[in-house]
Amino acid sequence: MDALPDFRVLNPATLDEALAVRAAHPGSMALGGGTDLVVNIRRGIVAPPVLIDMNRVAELSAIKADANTLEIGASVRLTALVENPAIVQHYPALAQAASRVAGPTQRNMGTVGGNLCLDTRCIFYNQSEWWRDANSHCLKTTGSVCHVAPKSRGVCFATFSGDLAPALLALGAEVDIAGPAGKRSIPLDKLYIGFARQDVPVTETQGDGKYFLSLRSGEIVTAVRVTNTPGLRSAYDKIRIRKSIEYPVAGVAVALRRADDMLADLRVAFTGTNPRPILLEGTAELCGGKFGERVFKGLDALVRDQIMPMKTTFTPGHYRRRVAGVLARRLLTRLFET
């Protein structure tokens, strides 16, 4: 790593501040833990004149969780929903997620916000500056040409892999929003656009992996919010090169409601296979009937459908989609017999 550029740190105290300060500084940036902004600051991804430390703003750093709903703050710590027993009750799939992000001290660093907005990655641009250049770098940085899709025709295919978005979006969350012209919520899904189609331009509303998120400009993620389902069973689990700091080769979380012996409710979402996080489309036609081969045909079919077999990492793209419908079966499984 080369050492880092020179940058102002604001300390805005409250969320006002925070959006007035990002509205004064255009190229600015916003700072939870720096486990991923940082290092891509001293690799020379990124060069924000500005960063925003959002970790006294106070309202951000909130837990709000029982039975029925759940809201949090993006300011708090991912070992924070670990250790929440509300959380691990009552909506097991995001802590399981947060328990399984990098290792103990990236989780006591990073934050809700951050991992929710975590940067796409891939092998021709998480790389030092020496190693993009010897390579003529590639479109997400400065270059003109996706490595990995080289006749996408200014496509970038960089993989979004953060772990808590998966769990979320199976619970049905909505995020908080806030910037110049206000606040919104939109469901969880609809602040990923990273679709990334060869031949397809990228637009506001469908991206690439560069263009991945569909914050305004001065806009923040504030706070996640979940309505709990009666009798909703979640789990998330992944596969990665290592047993901790790795990034997942692909990550499943998956939400079911149980009639009997019949599947009432199926959500299945994934992480790390595509530039955006996968909520699969098309399971509830998999419900209605009793728990079998059905099903597993059923989902196998639209993993196959819906997962990107793109090698953005030192993993093939079809080994990926293999793991990912493998480890949703399991999960699938394990959640309707216990």
Ligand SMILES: Cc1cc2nc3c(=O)[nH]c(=O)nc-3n(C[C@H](O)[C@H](O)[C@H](O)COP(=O)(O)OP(=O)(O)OC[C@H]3O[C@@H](n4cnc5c(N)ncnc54)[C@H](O)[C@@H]3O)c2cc1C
Second form
Amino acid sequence: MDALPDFRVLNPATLDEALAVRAAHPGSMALGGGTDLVVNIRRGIVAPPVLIDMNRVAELSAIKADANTLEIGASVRLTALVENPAIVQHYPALAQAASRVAGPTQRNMGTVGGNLCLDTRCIFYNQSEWWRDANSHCLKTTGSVCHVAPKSRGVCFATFSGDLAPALLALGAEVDIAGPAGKRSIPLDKLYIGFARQDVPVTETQGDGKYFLSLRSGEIVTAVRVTNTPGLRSAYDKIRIRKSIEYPVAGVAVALRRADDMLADLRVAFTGTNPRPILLEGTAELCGGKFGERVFKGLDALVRDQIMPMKTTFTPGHYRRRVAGVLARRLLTRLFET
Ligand SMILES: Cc1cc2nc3c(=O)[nH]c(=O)nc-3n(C[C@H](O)[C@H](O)[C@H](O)COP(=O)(O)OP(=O)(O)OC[C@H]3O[C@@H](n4cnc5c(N)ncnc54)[C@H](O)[C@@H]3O)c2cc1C
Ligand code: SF4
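Switching from the form predicted on its own: structure of the form predicted together with the named molecule?
Every component of the complex follows; first up is the chain already shown.
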């Protein structure tokens, strides 16, 4: 096991203090539960000289949940989502997604902010320094080539694997952000810019896979919010290699509204497949007609076109895409029929 390098941990008590220390230490990183960040530090993947502990920032620790709206502070632990009766009742996809993250230890420490800003993963990246050095590193760290796609010309295809994002995308969430220039709110899907395109400069709306979040310098996520849609049913499920503690081979959230024997609204979101969580485009066209084979075939086509797993895990990409499609069909059927 690699030893942890030296770093300082600062403990702001208010959001203003957190932003001030973040601005004073440009190389710093926000620390939630540390269940991913500390692992990456130990592996020499990142080496922030300063960590800003978000866990004592009072404004970030609350859940406000009822049948109409949901607001969750960035420092809320995943276990609190699983145990909150209003979330279980009115936003079930989110409670189910939280319950399927890792194991109880990680859920007791891991936070909502850390899960939404979770680093992307790849078999060539989540390795020890020794292993990566023996393989000439890759361009997500200090190397020059992507081992998954050697002709990628600067683009990284590492996979986003956080479980909460698809559930929140299907629920239509917005994310609150604070930084040196003030506060702003954006639709959650705009937080993720990891979708890779070659030879295009990184901008606030277009990442290269290495930079996959639209956070500006010094910004942190402060909360995530949902306005409930009356009649919306939602669920989350994932396939993983080990049932106890494991990132998703593919994770799927479905939210729908039913009107008699028709779909009135359909949202389907995925994790564990692409460089960012994907809210399927085009599902509105599957609504309106009678529920049945036409909907399933349309859904399969959308999955085929938009879910693009690369060789970033030990599980082959075509299998992950098949699994994603099958899970989406199953959840859709279950939610429609209940
Ligand atoms: C064995 C194991 C299994 C795991 N399995 C899963 C799994 O199945 N599903 C899953 O989703 N995750 C999994 N994880 C990853 C992790 O435990 C969770 O994603 C957890 O929710 C991360 O939250 P954290 O607070 O610990 O994040 P941290 O590790 O503290 O931070 C993660 C990243 O988010 C940034 N960050 C933290 N808070 C903020 C903020 N407020 N604003 C901006 N950036 C912020 C950090 O700087 C860092 O880059 C696993 C981890 C381990 C060790
Ligand atoms: S996708 Fe390529 S660049 Fe990204 S982590 Fe994997 S090997 Fe490295």
